Amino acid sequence: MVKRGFLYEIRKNRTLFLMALPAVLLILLISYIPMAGIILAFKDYRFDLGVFGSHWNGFENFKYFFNSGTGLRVTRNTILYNLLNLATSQLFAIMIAIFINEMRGKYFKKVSQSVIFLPFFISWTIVGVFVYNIFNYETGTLNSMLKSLHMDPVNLYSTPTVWIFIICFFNSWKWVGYTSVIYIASILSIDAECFEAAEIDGANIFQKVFYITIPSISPTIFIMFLLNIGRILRGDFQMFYQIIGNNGQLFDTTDVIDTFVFRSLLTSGDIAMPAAATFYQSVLCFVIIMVVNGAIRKTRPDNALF
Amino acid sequence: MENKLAIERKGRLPKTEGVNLLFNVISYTVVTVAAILCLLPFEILISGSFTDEKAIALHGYGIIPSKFSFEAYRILFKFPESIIRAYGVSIFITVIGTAIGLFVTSMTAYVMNRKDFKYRNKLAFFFYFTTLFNGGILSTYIFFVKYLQLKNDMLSLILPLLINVFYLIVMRTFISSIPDSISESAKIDGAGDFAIFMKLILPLTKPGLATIGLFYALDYWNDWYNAMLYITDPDKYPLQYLLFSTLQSAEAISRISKMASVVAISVPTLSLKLAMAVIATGPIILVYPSVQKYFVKGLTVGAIKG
């Protein structure tokens, strides 16, 4: 057989290849170009000399990002956010969707899930006004419940370790319903003949539960879990950003790569350590999954991701 | 509550039905209290927006309004000028790039699922990839902005979101479902790749389209990130951004308090920044009964294929 190459492929099937051209040019334009940015973080960057133009300067981004005990800092947030708040909406995901799917009022079911999904809907930009409306310190709802209870109002802004509940609270309260509907949908494709046989023998709700339900559901949560373990070290920056914006005397607990890198960028203009950040966060994320991937394949092929 | 009576006037409850009861008991709980949860903040912004100014610098926001008044919505309303704006802006973004995205990402998913082109799955891991290794934001900012040159252009909060690879692969999934054999005899009978696309298979995959079309128009609706990046002008100035800006400087309010000739103190600042958010978030609000359900298909078609 003759082995028909690329030219023969385009001619036969140009159309289809014209029609995957736009998509391929945008993502080579938004994804695949800016990944040569990547090399800033080896360079002594300056605006007048473009990306290409500046100057080599080996690890000293890396050195002064380190050094400077900010890489430490904001590495051990975003990896210790990113497990909390993946324990947390999942946990609370997995019991919402069963619970959900056990109800029997179709109204109850039907009003409750919508309105756990409905904050997925609502950009972050409100919920950095909820925060605003509910904490701050002269006006916010918390406050002034304290007072109208004869309490002293306390001052968030001071105390960093709140934060960490706060944010953990609104990444939940924004992810929950949308994991859930997964969930569900999960929980829905397994066979109702084993519940029906579970309940013939006798079997109460909590047995099919943890019987049934949650080992029927666990690749979900695998790849859940797997999904998430690629993305430990990128920070969720709309939802820092909105939370706690620029406060700094926060930042030492709340401070992640992702917010880092922004604030540097926009405000000092200084751009070597952002440029060793983004470098070390891309990296290592793509080597993370592809490890864990790799692992994956090899003992548990059907849950792999590609 | 007849459950109850009717164990009551047996006595004794047989143990699976105490037990399932215990369930039923915690399950309506905690889904409730999520709802409430889940509610409550928005319920605390909308009483805040028509709670009296000097009530609040009084009380403080509270979960009712202390004193009712309709002043941050008669001002908003007065000198809407900013707010139509953005909503302006706002609305061009949505629709321009939820009908480029959706005729790009639906075109490509179809070449993607045709089984007689040969480079399928090739393509389908360029833009996989994409999802595993990025530059990060520091080198899509200085690629957009020094080499794009797009600062206040609207072409920078259009770009960004324009494919989205997730929605790329549920798109891919919905058109799938469509049988092969319809491409495969419009082709004998003598159509073009193109044609087939446009006249039989958009038209079967309507469900699809709207989900994913339903899925682009709330990423760009609610998108702050970008005009915060690239948009330095307030003339165009997104929604969110307007209201996101609003809410971190006094300036906006100061503008809207000089066109209202009035002094500034007499402005309703606190209610006013409440009363935004609410505009702002209305009409999510109001379309999401009608097209929650999309979202639930959508996530489910998205968690079959993991």
Contents of the next structure:
Amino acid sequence: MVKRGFLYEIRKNRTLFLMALPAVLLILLISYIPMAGIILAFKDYRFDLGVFGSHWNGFENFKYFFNSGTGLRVTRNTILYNLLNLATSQLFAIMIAIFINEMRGKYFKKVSQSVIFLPFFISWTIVGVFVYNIFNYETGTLNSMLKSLHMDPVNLYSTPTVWIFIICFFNSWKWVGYTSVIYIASILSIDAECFEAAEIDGANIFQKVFYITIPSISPTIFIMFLLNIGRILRGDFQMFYQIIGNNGQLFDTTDVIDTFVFRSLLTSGDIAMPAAATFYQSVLCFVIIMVVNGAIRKTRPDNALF
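Cool, the form predicted in complex with the partner chain is there; where's the form predicted on its own?
This part shows the chain on its own.
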């Protein structure tokens, strides 16, 4: 009976199923079939034996990842940067969305939104070139300005802690315009009668923002928070690699799991240990989003993802 009902649905909606088929096949090909490679994390991989022929070694790859001191360092950096980037980019996006919504000039609003959105289309490769030309010790813009003011140049590429702020700044600069569009759409969906009633009651602009706008877009804020918290152990590889590159002096404070895996594959050719690192990364991401979503579901069930 179930089989007959399924076949009936296929015949009834065959056009919709055919339209969805390319996307389903693409997801299977890119996301699900490669998951068989997870077993590399538990094997002593040898090229001559292949993925399935290599010998099992249990959790030895995970032990090496953490006993070398690298595991905790890159995990700490990945979580730190994602929390900072999440807090700064979301906060600035909400502020910009509110500012743009409160603007009265129609054309000025459109121009402002376009200018803020523009960095989203700039490649991280180009951003990396910008950063290098600004902070380069010999010919960078920053040191050129300091020299013109008769001040000593600074070598930021040997000062690891400064790059925490630099990376957070450029991350916000690139993503805040794109994220603000989501919040602008959420603000526009608020019933205009709420603002009109508040004006009649004598509410000023700040009172309308704090008592109407922010509470009304709070479901969107929670959804964006959950979607980003699920990636808390996934660093933006392009951002870190294009801005930092292979500067070993900065690895202690800027190396994340993604850049560590990429560099390990380039330098050592050992596939098993990076596979263990990515498997550990994926499992922790899953656990974190389940825990956070469960906590939100208990306190504010309407704002949970599931």
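Positions refer to the first chain, counted from 1. By rigid core we mean the largest C-alpha set that fits within 1.5 Å across both forms. Treat the numbers as computed from the prediction; the structure is a model and nothing was measured.
Chemist: Superposing on the rigid core, is the Cα displacement of M35 between the two forms 2 Å or more?
Modeler: Superposed on the core, M35 moves its C-alpha less than 2 Å between the two forms.
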